[in-house]
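There is one chain below, alone, in structure tokens, taken in the form predicted alone.
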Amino acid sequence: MTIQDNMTDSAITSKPVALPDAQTVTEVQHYTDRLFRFRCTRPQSLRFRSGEFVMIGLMGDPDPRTGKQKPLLRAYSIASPSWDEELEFYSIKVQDGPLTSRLQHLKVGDQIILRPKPVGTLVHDALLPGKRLWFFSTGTGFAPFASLLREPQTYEDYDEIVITHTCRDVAELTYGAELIEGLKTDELLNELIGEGFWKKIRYYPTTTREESPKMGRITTLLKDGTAFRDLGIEAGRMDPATDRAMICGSMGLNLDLKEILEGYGLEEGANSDPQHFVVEKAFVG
């Protein structure tokens, strides 16, 4: 997530001090030279809806004149579900990025800043009731859906969930593929919903650069009907009466999918106005 925190923070000296709103890193896993995930402790008071994001970060470099530091914060989707005792985040690595260039070097035991004020549009409350739910993602835009895929309400509200994930290379699909495979043996979901819930999931990964079983951008595969044929959706399109969707990806993908979905007759919703689909505008990447 890449929107910047505009809040004014009191200056903090460069001397070793406790981070504001500090949480401790408990696990780190790197997937490629561009992608990694980490888990951290969760504030006892934090309540959020699966699919929301929070501001996280580290202290910035000391001001060369005053030696004082301010928090460097960005918006990150919470990839863990609302019931998890810890928080998980899925991040890109940008070598010259003000935050991610440093965040990628996190180790277990390190601390991060976490502002406990979750917000976001990729939540069940922003959609009208439906039968089939689509998750459209590119890259680290998969993160909010990692949360929602582990949320029992997702399977209680919908008969079928279609998760699409488009990346450049096969390795960049690993995080999502492993998470979805893990749902088969997720004790909590199987206990709450029954083993049949796994049959509800349709996973549709694609790549745009490296050769894989399914190549192409999801927008192209929707427009030419390939995605619907592959998924066995005979109508060859989405139906406002049954289909709901959430979108999280690059700005270009968001705009293109918004146009495609509106072409099917679906309307964009929000927390205050539930409709057929929602877009996470905070994500760019």
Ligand code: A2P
Contents of the next structure:
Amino acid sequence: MTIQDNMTDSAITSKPVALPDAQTVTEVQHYTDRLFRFRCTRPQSLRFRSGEFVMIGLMGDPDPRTGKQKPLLRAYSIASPSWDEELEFYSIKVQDGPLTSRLQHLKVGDQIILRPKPVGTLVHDALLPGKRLWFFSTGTGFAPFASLLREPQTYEDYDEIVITHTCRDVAELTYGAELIEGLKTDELLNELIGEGFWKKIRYYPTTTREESPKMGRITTLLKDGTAFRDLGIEAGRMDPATDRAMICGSMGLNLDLKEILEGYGLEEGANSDPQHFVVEKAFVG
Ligand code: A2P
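Please give the other form, namely the form predicted together with the ligand, since only the form predicted alone has been shown so far.
Next comes the full complex, this chain leading.
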């Protein structure tokens, strides 16, 4: 009998991984049939900057010829902040996706593989100082901002934070909406940054395929001025002197937004060359 015949995916993942990079799942929450989040233990040695990603995954199926198993790893933004003692990840479920088709069956106590080498461009160091910070996200592209929204430096460095999240339907906004609501009662952040720090946040959720208070792609809402009107930004555009941005979504979103921001005169930066905005592709499969 093969492994697939007599074991569920979670049974496979709960087998101890004979690798130094194994971490244990501590919490799992499903939002829709396409989205879930989970938390796991954090390797003691892991230091990262809020907004970075790591490679995570599971052992792949045994090679039919040799019986050997190789790790199946993908890049995942860490959704928890750098100070958190655990790690959080926000993931899509793709039914025929090599990793997420199995990852979606994770249960508390299962093990995942986590390579403790964080990297990424969505970090404060990659931006020049500014006054208003925009986080633009679609779908699971919200994940790095879930980290940065819980990072004290975000509020120390900026007067205002605009977080836009565009999803197909209302249920897909839940993770982000709950996270932002939770900041109001986050004891550590309220103590560290001052009560009411969360008033600096302007949350701008939009949907494209289901009726909601604000409909449309963020790209359209920027181009036709709606987003600026809704947010009370009189200039009707972003200003390279004061506005900074981080973008995380599908390839299409990233390219379209980059063009829009460059149209406002903003320049793309990197860790080695801080500028006005940075871009990263959300994990998709
Ligand atoms: P749409 O429904 O019009 O495709 P997905 O779930 O496929 O990752 O998409 C998440 C959200 O991102 C959807 O609301 C989708 O809108 C939107 N989206 C996809 N591509 C773009 C793009 N190029 N510009 C702006 N929004 C986009």
